[in-house]
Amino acid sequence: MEKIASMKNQKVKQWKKLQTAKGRKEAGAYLIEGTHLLKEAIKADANILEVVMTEAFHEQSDLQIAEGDIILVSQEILASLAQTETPQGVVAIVQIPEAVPILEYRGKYILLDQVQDPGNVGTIIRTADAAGYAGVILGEGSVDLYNDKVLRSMQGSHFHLPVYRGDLQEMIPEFKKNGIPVYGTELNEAAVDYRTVSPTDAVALVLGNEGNGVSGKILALTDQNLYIPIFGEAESLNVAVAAGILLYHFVG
């Protein structure tokens, strides 16, 4: 079992680069932190490249990991890799899977147009997973899927359902071509109350940026745009809350 004690070790320097989107892209890998995400990765048979933990964590861990795959590090090194205030003592480096196209345009999808808050994106993906959706598409301008806050919010849901990146202007016509209705979200007189639309076995829901909503060029491509009624004085709903309402409405 390899042991690393120096912050200047080359491996430590490479691991720390995974804390940035640029570093993740260059390495084709990302960091996960904590026992829960590591167990989810193991269960999903993800390609785990290295498991890094403190000696104290190793002594009490029940994780089923071969000794040869474990690298023991100092508490200082682990703390520099972890991005929570009270790290559990373990992180892992996971290979980013090769991007694949949507093979079948069927079932229910949620499309995110420039949604930039990591907590919102992670929560939406986790909710789509819970609601049994076929996949999530991150449009251009949306936050990196492997951002640490997105990962914590997803709680491993990216291991359970496909998350794609793509140009929504190209993908929306594909959904329509395959007979899947595409609904945008906006607050204006052209939109209809989501409750007037019946649940369906196949749907594509588009939600947009926290401040600006779905862009006009995307809204122009949809079959119909929906709104969620607001009965109090709030100006709008949080995008993840809105997603939860719409996701489960279309489950029927």
Contents of the next structure:
Protein chains: 2
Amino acid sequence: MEKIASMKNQKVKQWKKLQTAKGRKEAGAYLIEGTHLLKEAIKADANILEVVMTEAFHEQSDLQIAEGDIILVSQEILASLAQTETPQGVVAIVQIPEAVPILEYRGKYILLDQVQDPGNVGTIIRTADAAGYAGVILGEGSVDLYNDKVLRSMQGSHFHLPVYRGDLQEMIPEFKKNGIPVYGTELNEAAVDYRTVSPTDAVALVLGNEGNGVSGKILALTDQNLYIPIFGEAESLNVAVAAGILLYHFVG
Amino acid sequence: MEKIASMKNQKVKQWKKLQTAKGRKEAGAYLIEGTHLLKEAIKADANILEVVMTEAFHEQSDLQIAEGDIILVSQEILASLAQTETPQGVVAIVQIPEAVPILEYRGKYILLDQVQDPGNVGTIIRTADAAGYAGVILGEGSVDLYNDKVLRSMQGSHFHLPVYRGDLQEMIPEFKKNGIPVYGTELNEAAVDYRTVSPTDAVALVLGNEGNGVSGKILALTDQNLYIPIFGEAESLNVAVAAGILLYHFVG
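Please give the other form, namely the form predicted in complex with a further copy of the same chain, since only the form predicted on its own has been shown so far.
Following is the full complex, with the preceding chain placed first.
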């Protein structure tokens, strides 16, 4: 096993660059943290480039990783790579897949229009996975998929279903051309109560930005726009909660 | 208007103590941050003890607050009181209500068994407000209601519906005695698919800890336990998302 003790080691410097979207893009790789995500990556046969752990973690770990693939580092180095307050003692560097599976325009999809909170984006992808959706599309202005907070709330769901990036204005007409109903979400009189719309085998649901909702130019392209009724005094729902309610509504 | 420029000022020290659950308990008060929450507090007629802002914020603010009630502080003091990275420039000290309205055992309630993530607790209370629920009950081991992250994700919903603290093992029999069906949530064979249960006017739904779910001793007390089916490969749903799906299911 290779061992690294110095924070100034060239590899450590390279790994730390993966903490930014720019660094990830340049390296074509991202960092995952903790045993759960690492096990998910192994199960999904992801291309794991390096597994970095402390000696203490290595001694009590039951992970099935060849010794030659492990790099042991000091507590200090691991803490600098991890982004949680009490890291478990392991991080791994995973290659960003070069190609995303072709979008088949079959089944259920969720489209995110400028959803910016990484916890919300990750939670929505996790929910889409749970609800058996075919894929998630991140529109322009949505947060980076490999952001550490997105990864933490996704809990490995990006290994289970494809997550695309694309221009929603170009993709919505494609869904419609393929006979898939496209529903936006908005809180106004023109929208219809989601409970009046029957579940369908295929659907494209658009969720929007935390503060501003789905943008007007996107709402104009959909077949219909839905709202979730508010019965109390809250002004709105959290976008990940709204997504959960709608995703499961369309499951039927 | 009173002005405070020194971080060592006695008031500043007192306010900073409100950043911990212990300090809030001793003072019987909590800190809110930003204009949205302050407006909600004013609208709800909450007992606002002090409003603290920077001079820059005061100059451009349209808040209707008597000059005598405002304390101007330096940017440095405000930043030390605020818990967001880019504070808006205003915080307020609000009294914790001495009495919670009597629990009437009428309508819909949500009960939280050791839900520990403050963002989840706040989001669930916001959703309960949106869905028109009668109240939320925080069981033992749930996070403090006045934690800054709870407050941020609640978005003022604690001003709209009562939030109780109590021993769920004592309260569940009370719900049952009052003819209110009590549903736990769990992911196993003994539970039933939530979609097979019809919405009712009154209900008590129990959601559990992020990692461990609802504890066994609570599940044993309920009328029935429900699960949300998983169609994909995710192991579970985020608890706030699961709450949203169930809360709106019971609205009908």
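All values derive from a computational prediction rather than experimental measurement. Numbering follows the first chain given and starts at 1. Only residues modelled in both forms are compared. Under this definition, the rigid core comprises the largest set of C-alpha atoms superposing within 1.5 Å between the forms.
Here is what shifts between the two forms when you lay the two on the core: just one run of at least 3 residues, every Cα off by 2 Å or more, at 99 to 103.
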